[in-house]
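First comes one chain, alone, set out as structure tokens in the form predicted on its own.
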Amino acid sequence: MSSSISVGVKEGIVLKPEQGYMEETVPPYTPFMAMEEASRCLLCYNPLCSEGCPAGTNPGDFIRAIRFKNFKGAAEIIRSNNILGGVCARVCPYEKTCEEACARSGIDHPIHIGRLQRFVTDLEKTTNFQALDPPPATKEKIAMIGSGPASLSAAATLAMKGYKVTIFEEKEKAGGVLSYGIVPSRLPQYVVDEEIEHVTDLGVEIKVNVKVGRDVTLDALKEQGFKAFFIGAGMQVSAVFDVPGSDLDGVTTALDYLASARSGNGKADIGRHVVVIGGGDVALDCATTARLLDAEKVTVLYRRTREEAPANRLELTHCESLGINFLYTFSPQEFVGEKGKLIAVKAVGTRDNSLLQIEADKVIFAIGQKPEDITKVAAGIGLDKRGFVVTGDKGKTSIPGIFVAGDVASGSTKTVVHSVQGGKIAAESIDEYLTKGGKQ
């Protein structure tokens, strides 16, 4: 399908005028383009961009390396600080972190830090450069529950310290939200697979189709010699509104919709007239998925204004350029069915009493997720009233030897880059715990 060219005016980024579901929206930099962009850097003595990176990837240093043609050095800086540098280069909310802090913003627009990071991590793969050299795994065995970004980050950090790390993943593919919850036009699966390979190259073992609490218990893992446990299970349950008609055929959730499309390489029940409920990045991923897979009409229903929508601005502009409709300040009132199948959505204005009805054969709830019952994994672990794991200092939980980070942790910020940060912090806490002989 084709669309008009999408331009992020503030960001200075031109997106592809035509793309498919499996193609990345933002084109890559050539070496010349990367050098040219890096030359815009003001080489700040105390780079605020580095302070603004939650994962501590240190863009101030790797941009300097790119500027002086030290691409190998740039890769070492990125990977030593963020094992998922290639993923974060594509899905981080840069406009709210490092790029927002960029001193260049006061002159024209910030350095395109994400695209420079992507250039380096892509070049790293094509040149077969190995940035990290792990020590022999001679220390204790550690189990990771879930294989999302928090677990991958924690696993890499611990492997670099000499621990024997095993990740247990209940699904057939590792990566968690990276493999099942983001549209390929933002994050292709080959990138996820390559990033996971960086982790396994450090000696980390990943066991798929194994659900801790169902297929194996923590007690059984302790008997196998595991001395500490990290829970990075993410949020597996989609939140929904209590809307009449929610049980109709055609009403689904973002997690199920995105996973179905992604695992089937776009061959899934997409729907002809699709309505997405929500205003965040996940809602946009659902809308983009539907549109790129040739749904006739896609409408995003959001209860607040465009300015209040938490979604990435560039992604929002891109969705609009694809012909996706946005109805702001509206919330679903009823799902209308015929013979058990969805045929329309009735919506009501959140700022007035406006009413409208939209033809639809597919409705997708994209209003957030919540965790599964973690007590099925770790009986007696402290949870808050919403079911998130209560965490203390550096990922510690109420049970000694069990640590947590990522979306399942109480107070999580629910972004990939913050999960990477949380995994690194928890890994340091695990190292401290084991160094002290299992004392918290």
The other form holds:
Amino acid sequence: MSSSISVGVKEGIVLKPEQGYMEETVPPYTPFMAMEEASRCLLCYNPLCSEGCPAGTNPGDFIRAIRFKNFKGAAEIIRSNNILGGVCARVCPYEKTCEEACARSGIDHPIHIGRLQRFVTDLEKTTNFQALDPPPATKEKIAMIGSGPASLSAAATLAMKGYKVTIFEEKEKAGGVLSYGIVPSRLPQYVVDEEIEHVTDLGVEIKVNVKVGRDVTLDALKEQGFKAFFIGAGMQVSAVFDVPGSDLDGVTTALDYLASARSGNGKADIGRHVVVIGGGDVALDCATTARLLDAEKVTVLYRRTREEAPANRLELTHCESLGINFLYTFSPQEFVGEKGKLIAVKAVGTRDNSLLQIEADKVIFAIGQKPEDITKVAAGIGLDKRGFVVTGDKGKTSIPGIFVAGDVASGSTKTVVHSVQGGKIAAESIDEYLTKGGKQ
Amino acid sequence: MAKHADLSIDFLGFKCENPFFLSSSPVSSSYDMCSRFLEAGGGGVFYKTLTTTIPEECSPRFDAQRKEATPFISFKNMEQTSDKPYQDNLDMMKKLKEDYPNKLIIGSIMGMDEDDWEQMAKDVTATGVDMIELNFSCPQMTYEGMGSDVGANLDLIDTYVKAARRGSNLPLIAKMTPNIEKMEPPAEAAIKAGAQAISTVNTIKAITGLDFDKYTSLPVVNGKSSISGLSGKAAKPIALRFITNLAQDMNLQGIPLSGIGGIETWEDAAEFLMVGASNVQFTTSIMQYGYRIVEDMISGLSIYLAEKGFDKLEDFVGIALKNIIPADDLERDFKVLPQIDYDKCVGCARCYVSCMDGAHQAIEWDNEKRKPTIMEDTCVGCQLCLQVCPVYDCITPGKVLFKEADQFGKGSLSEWKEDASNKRDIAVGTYEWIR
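Please could you give me the other form, the form predicted in complex with the partner chain, since above is the form predicted on its own?
Let's see the whole complex now, leading with the same chain.
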């Protein structure tokens, strides 16, 4: 793509100079490479990597399966524990989960668990291997609201138990944050589509362009015979804070920015000089999007230090290698405009009195998201002060028969892998509820 | 879960849950050890060989051979038969059979003389185990007339099988040594004398390496060492050839074979099954990785067989035998040229180096472009380049050229041409790694 892009580095791999927005950054393993990497695995007894995976994907067992040339058995281990194994292989924060726990670190560096997982899940497609063989759907109808990771995971778990599951998605594409909120160089759309196919292959139906609470009510769904409901609505609203000049043309939010770039396959109003406000993974995805789509200058403003930034370290170093500027301990003070258009961002030091002004025609708020008003979906449902669904034991809400998991659930860790696990647990809870005849 | 084929298979009238067994060795030395393997999913065990006298062992007693960074290319073992009291072993075998009635439990014995063989067979039978293996093949026994000495001696085989038969009515399996050129005569002798099946190979007499300060072989036992049995991955090719020979022997048709030698993965096991073994045994891979590896053997083989559409494992046993033929029966009037995928080629020139120094100087090397080119006229289709290429799927079998007869007849100054009529379909190897 752009000749202005410096050569990036990720996971120790020096990337091609022409790394593009639509192209997956990290190249796949060949079978030889996968075997070489799996042979580095110490094959620990009671491996800590498996304990380190929030979704129980069980890397200890699937890496051993690779080492013993049981590639398809490895796929079965991954897929039966984590229906979004191919997604998690790409977006998981390994450094804080399985790879952090890897005993090989005591010798040199951890096994590249994510890349091995990706090798195995890719292989399902190339060999046309069906890792899951679902039973016929003979049990009750269950409706899932939203089609993000939590819903997909819950839906797959329920389908494997013989339930008839329908997912309702308000947007035109299923996947939620996977399809709208992550830069494709980290998670290409074809991967998301294939992963969703794994779920629909189990008999799960997905209805897009249907917003529950607007196009159809929960009561209407009950009349159609749905016996239990799952809310996996995610966080749809970008948080902003009051900065003078916020109404200028050129001020936007992370979700809008990422979604417009992604749905336009990279054809969108990207900006020439882009400022991103935030220090998490979403902020990095915005910065990467801007950089890979030829923005001349990309600057990330974060109010705390590099060490305090919640972003994935590998992604952070990758962004730095792409030439993205990071300014730590700065917070925006004013957006300066001319004829209604943004021309600069003024920022002030959060720990001293530094002042700076950055020329910019695009500024993006990436300081977190929050849910939409869930009472419009389920009237009277218990919400916490910030609008998250109050979540009890195993995904139960204040209303019997309505369950929740993922980002919209109160107290949840907001990552894909935690949402997968939340969906699995809530699905078990739904099964228990329906097995007891609809009593909680 | 995916679709998995049933792995159950008959062995001498016993319906085995799967064909994966521990061989009689250090890994099957006690009730506890065998039980852990059976709990991990194993189909059965050959219990560690009993002798009436506990042998004296040396320390250390193992050595593992490395190639580059890979350990356990082969493994050398100096341990002899069981180090536990005879009666304790009998008690443990009895308990194993009682606790695992559906798993195949086999006692293994090695006598010092005829009476010893007969008495041991009688004692083991009394434990209730399903069968008895007669160990004619351990190469590191310190007593003369025991171990692999027996497996190479037709008279001793005859005498000892008959002695064991007098002591037992159970099926007898003769475990044969590979330290011999042809295994068919001793195997036939064992069957003629009353054994029902053959298991092989036991370990191969070897020296894995030497000590550069103590000037002896490994492992060093107070400054000295001995030749003893080698096992592990390096033994597999030798074991596969012996099993193939036995399975193709006219006098052994219908005799079940139990394959041993370097089995680590389900693919290794499947190879033994394809050349006629109806089950397999392993030790070295267990010593290196533990009993858990049987889980991947079961999973991998059952997925593969389900995908290939085999209804029962019996149909897979011996499936390759008709395709392994004498070298002089192979067709030799064509050559399969290798082809290089230049998108994958990394320009290392390993193919060039090997072709220049190890084959037929049929690859040209452009040092500027760092590009190898195969010269069709000179290339003999040996495919050494394909074997040494470090990139997956970069060099693969390509165009097939046929020999045109000329006035000098076959094999001299022939012309090589493509088959324009497309009449001949040559089945080339796929070298596929993913299955």
